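Quick heads-up: it's one chain on its own, the form predicted alone, in structure tokens.
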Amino acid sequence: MALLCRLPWLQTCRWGTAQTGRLTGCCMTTGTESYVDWTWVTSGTWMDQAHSVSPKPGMVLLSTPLSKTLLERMWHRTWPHLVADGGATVLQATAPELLPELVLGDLDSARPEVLQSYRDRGVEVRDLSHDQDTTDLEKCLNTAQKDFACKRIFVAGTFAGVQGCFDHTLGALNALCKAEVQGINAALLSDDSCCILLPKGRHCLTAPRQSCCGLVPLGGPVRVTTSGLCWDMKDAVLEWGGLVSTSNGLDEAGDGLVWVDTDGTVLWTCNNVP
């Protein structure tokens, strides 16, 4: 689960008994009630919310396009900073003032000028080409938990459907999937896109105004209440073959938040409008 902050903006909120919120461990508690805060993933990238979190999240920079904005927004706000394999290529085209931590994977996409650039000012690339049972990404996640103990993870790049290579979107959301079973919350963030994936329980959300949200089942049927959406759901059955919630949004009249209970993995998405 994640480590999770209290947001000025969210304890001013009228859902339940949030308001008077409290830490415990890895969640959140309001009175009797526990959830998951997923605010931070978008309340201080792509909107204007101040946020305080401590311990910082951890940043994975794909080897996908991302804007400067972005990229310098969300790195000031984590660390470590991991690159995975051809996301060096990017970072130095993109902020080549920016250092990581750590650049690894098989080492196969990013240009050995480029590798070899880094190691010079003091980055260590690493070289895991001997697995080839996990992805770029997966590698990274396992690293940025057991090298540097993080908990909750920014991935960032674009990752709907690459120069139209799904499979690599299909990657992500499995490597997400593994990331949770090790207790990583990790969130995928580009310019224009955010999925989480959301386990068993409680979760509390946030999204621009006039985004398009989605919950999609994967692997089984889950059952799902809602509640700050424009079209909420009560104990409903999602699944493959029948109702999956697409194209909804955010509740006009809310104060901003979503919250989804859900008894099964459910993956939550939504998009940046400018």
Second form
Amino acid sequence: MALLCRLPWLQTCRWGTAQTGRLTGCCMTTGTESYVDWTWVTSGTWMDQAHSVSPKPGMVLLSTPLSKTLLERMWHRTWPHLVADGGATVLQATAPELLPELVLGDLDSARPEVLQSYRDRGVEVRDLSHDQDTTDLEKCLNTAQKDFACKRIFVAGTFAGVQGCFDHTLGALNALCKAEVQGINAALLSDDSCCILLPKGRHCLTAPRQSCCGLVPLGGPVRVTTSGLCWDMKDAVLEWGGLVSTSNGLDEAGDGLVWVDTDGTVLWTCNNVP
Amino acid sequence: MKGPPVNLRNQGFIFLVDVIFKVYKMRTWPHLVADGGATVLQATAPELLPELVLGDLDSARPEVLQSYRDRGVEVRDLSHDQDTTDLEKCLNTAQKDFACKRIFVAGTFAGVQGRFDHTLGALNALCKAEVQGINAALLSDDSCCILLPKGRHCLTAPRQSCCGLVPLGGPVRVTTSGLCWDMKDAVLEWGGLVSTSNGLDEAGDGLVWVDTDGTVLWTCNNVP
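Next up, the form predicted together with the partner chain in place of the form predicted alone?
Below is the entire complex, every chain and molecule, led by the chain shown above.
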């Protein structure tokens, strides 16, 4: 049975006529053509839809603030759970009963007693400080793929506006780029914001009603066509210094799905409407 | 922040909406307020009168706009132009009407109500401004972003701040000095090498020099 059919609020699939599809890795195939399904990012977490994805997406917990509500909701819908260094301190403080599969990184942020308390409870704490060429987030994404064969990963935590460290935000976006090259579909998800890197191809997304959305290239210009947005684009060239899509939103008269066709890597972002 | 003496005359100042901003004396002129920035300015520093309030005027409260008009401030309705953001309208106006070459864009630009699209829009406004010959910087209480076009640049940052250099667009080749981890002819590109969690070389003179063959974004945070 198709993944999309399990979402109860979903009326019809706008592209292709069939509601059946075959899950191939992260790609769905309808009667028409294949696309990457990203609806698992927001519908199962912000929108709390009854949602089952098989296999479950993995989760990487950052060392930045995240509400207990969202943390727990994501936790129970994901496996494995990897904690990036200082994320151990956050997890301990927010939901001490939750045990991750792995804590890893250069381990220069998490408090030593916190790390020890996870070791004492049988959690592997992996010291990767010998590798100074990758960030803790990149280490987590690599490990999720190599050790757990993850293809879809939530990166959970506030990724913008944390103590003014905008360099960390940019670093997180670059981690998505590196993951994409390795065939991982990763999404940044915080309580109020979401970023997904869409590689070349066709993509299906959701966003809460009345959320504000954007589509912006990270590298060179990209040509996109969309449907399901307030201001859709047809063969529009998005580029820095030229046209980018910001302050966009869901077409309220639509079915809640956004479709993006892109000839290159483009960043999708939307916010969560409380 | 220490650094070489800078002539701040004709250094414009734009108030973004959603400013959580400690007002302090900045030697800037003119002062342009982007739409909802009027509400923030009124609430934060009502005695300060800008040179101009402008935008599509769909954010600022009408009574706030009127109170500025009553005090002789021009409030310019540019809602007919739906192709540019309020920030872009301000940067264009600062250049066309006031011949500004250097502009502070003041206000929190990341992490405001989850509006990462606004953050990206602000960065794109910097790109558009650069093409018009404007050197603009985003400056909030805790963070700073400057777009460095092709060429040689001199920057400062607070000691112990976190710094980054990242391309906006295609790959760029950079050489730096004054950072903890300097780069020599390094290619910065999305999906490859970017510079984050960098910092000032504490043994240096506090200046960072960046030579770049293309547009690159500099960011640093403010250490309280």
